[in-house]
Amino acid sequence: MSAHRSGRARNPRTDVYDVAVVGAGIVGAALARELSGHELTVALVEARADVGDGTSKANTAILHTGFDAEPGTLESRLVARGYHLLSAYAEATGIPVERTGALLVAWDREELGVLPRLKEKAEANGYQHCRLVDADEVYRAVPALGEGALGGLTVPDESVICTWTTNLALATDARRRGTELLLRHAVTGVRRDDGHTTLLTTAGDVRARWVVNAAGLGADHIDRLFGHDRFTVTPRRGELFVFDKLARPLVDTIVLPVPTSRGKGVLIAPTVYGNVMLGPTAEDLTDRTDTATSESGHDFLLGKGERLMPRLLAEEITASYAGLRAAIDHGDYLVEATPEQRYLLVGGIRSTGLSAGLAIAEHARGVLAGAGLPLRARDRLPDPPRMPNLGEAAERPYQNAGLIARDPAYGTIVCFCERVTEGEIRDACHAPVPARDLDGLRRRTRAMNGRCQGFFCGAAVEALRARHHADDGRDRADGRDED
């Protein structure tokens, strides 16, 4: 096992981390990045074979201003703060973001009556830019909307972002700062030893002086291993349709539903990859692994789409998918420390964790300091990583003549639907947090994510992955990253 990149070698005799963060989704990766900016040894412990392979990979990918959060809650404060932190971090790292703005559309009198209250809520949350508009302005903004809209509320600073690149950037940044990434380490038990906690995992014991629980859908299970019974996670399945890029001219802004007594509803949004998304559904389940799409979900979305934007349904659907959100029986984020156990719960984050992740990490750092974790900022930190661009709004490698002249692999297209090159696949296989399978390559490059869904390019992508996996000197036997 290698020394940390921070220059502080772990003690091979005791092998105890200062902090173990459980869960390598966006929130867990942000926490590991934040803590490894201090004189600490940090482990990021993940049950799956890749970072961002759970709740964080399948969501609506909207960078929220926090305009509609419940005022006065921890969530409202951290989403608003996180919006600014993530916007700046995306600029520094190259995470694709498109400033599309959003429009809430009222379709009946009840929804129309809610709009002024939503504007007041936004202002109570410190967001002053919402504007009430009439039906004529709604249709000027989105001419393809179905008939019957009565009015709207603009939210000009809502944006779309690449959730895959966000998670990967945070995990890569944490690695560069010295975090050790332990993949395929599902936590099955907890044992308190003299001065530290031993996490019993499927790949061996992990010992740490402090444990941070950012396990998402499994956060309540981990919390109970520490003897608590504070909340229960209910997996809430959200199904979505992704429409072909030819549909993008129909939707240049996020079209949001107006939340009412009947629920939050379905949105239509552009994506940074050039597609259009319709969804999500909201179905509470008991199985925390059930990400299958359903006939009822498809029928529901088709019905909603027919009302919201009939012209959209004339376009081709590239893919449908489902993600699980960690709904809890609690009205706010749960960020609570148990100092005597040297344990911090970061639970109930829900879908806003994408926007709030960096602010959650910042807040959690303060809670840990108050609970007794010694924190001393490191004198020097590596620059943030510069991430490959997956977005359509900026230049992609296949369009960069200078890059191709220096390395022809960036001019050799492998996935023609998404214009992904051999150079990008090679780079993803040899990155600090490398792709280990085809799904990992999809999230890092967009390969196999287009019209053919890998039917044409899948074999070539797999051959490249296998070749570069064989050439890679990293030891992946237990998911530990080696320098």
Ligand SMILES: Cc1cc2nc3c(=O)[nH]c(=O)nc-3n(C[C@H](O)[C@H](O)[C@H](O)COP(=O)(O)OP(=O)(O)OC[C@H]3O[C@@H](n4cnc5c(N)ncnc54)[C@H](O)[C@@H]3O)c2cc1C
The other form holds:
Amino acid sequence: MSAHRSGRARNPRTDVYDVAVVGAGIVGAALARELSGHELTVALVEARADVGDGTSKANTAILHTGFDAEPGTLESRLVARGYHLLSAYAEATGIPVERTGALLVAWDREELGVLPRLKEKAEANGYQHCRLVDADEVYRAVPALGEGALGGLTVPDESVICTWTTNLALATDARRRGTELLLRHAVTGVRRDDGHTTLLTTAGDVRARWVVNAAGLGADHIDRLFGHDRFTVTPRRGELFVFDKLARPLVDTIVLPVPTSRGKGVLIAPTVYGNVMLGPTAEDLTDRTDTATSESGHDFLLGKGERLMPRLLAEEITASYAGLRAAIDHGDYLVEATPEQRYLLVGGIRSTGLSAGLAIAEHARGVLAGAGLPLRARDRLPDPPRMPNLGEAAERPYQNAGLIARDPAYGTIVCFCERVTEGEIRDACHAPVPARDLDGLRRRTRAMNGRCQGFFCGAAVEALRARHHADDGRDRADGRDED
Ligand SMILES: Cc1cc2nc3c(=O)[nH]c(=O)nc-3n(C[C@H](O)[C@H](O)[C@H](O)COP(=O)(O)OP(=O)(O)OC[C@H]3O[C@@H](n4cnc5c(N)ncnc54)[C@H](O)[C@@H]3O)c2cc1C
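So the form predicted alone is up there; where is the form predicted in complex with this ligand?
Let us now look at the entire complex, which starts with that chain.
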């Protein structure tokens, strides 16, 4: 029984959890949520001080249909399934999603020749809604597109989503179902003890009967701690530009390139926050922490933008960022159990984990059951959390007169670029999975994400954070998160 159900606070130093999930990105949070829907005690063990602070915070934020996945792979099945699961979950929890659709554009004869094959591929993946269109239709759909487009393929169900809220909703949901969140617990070693595994972490030992490795860029390291040598992660950096909101009328739909073997290529997409994005690059690195942007990436994106949509480059770039894909030397997701170790690897979730996360968790549950984890669904589950809305398509607190009348903190704007109120910052500091630093506040509220990038509001946001943090007293010396 979990702490929530038994009312007894668990002690992560002495208790043995049924399952420890390593990594609190979208995949690990989805796994913890899924497993804690069963009669199990679950720990979500994360190296960093917050959930969703790895690859899951810095991606292109597209909810993929899976139309272009390799048919027959686990990835193609789970992205297609994840699309539907996450669409429904977003509806239930208030994760911002906009069904913008996508237009895949061919810029030369060779690419034009590939489009019919892509349509067939989509159909082989179970996606029947793609349509081949000529150049006139391409320009009617995206008038600002650069010259030279020869034709396109529509993918009407591709959508943009908020990756931050997705990760937070899953982690919050997992906690409500009883998952214990152990932040600042970097796993550095593994010991097999009598009937359980001891994870040696930077904040002390964590014991569990089963371990699920969802450590993203660190998954191969954890896998080696279990004695395996089956894959190596290569961090593949993707850099992106974020354009000011004034650019949004130029881009109503996702503009995709024809994909290559190295990835999905450079796209232009609206964001749920009302901006426009250009990117990502794809560059293999050796440093798994190098999320800095680079001069070469900057120049590369400018060159691409010049070709794809010169008018976009006349708009201001408000930010650039980079994320690291966990690319592996294997063409598919790696979800493999080692029953004798009571261990499950969930690795190689490279460029589609946001879309597929919920389906990966569902699939992993089945693999764990097959490997011998006893699973009994709980009779009653708490409702999914209702998340604060960060999207432009729905009402935000500063626009809600009734809410402001009841609680004037929602009428006091702190971040003017993104129109974030004092009430939202307060709420984020006291949420079930609270913001602990300014970056955490950015992801929960959009504060400091606008034109000024915190130049004007940063000090006020930090003062509020410090005040609420002190009030809350949540920052425990051992890094353990509690209700
Ligand atoms: C540029 C870019 C664009 C992308 N665009 C899209 C997109 O449009 N749509 C889409 O669906 N997907 C996209 N993706 C892919 C998607 O972001 C990832 O597949 C997904 O975020 C992976 O989630 P994860 O939970 O596996 O990894 P992560 O989010 O990285 O989580 C892994 C966690 O494990 C923790 N960890 C690692 N080692 C240890 C350890 N030893 N002990 C404890 N904790 C540890 C890390 O701190 C981290 O928090 C993109 C990725 C990138 C980089």
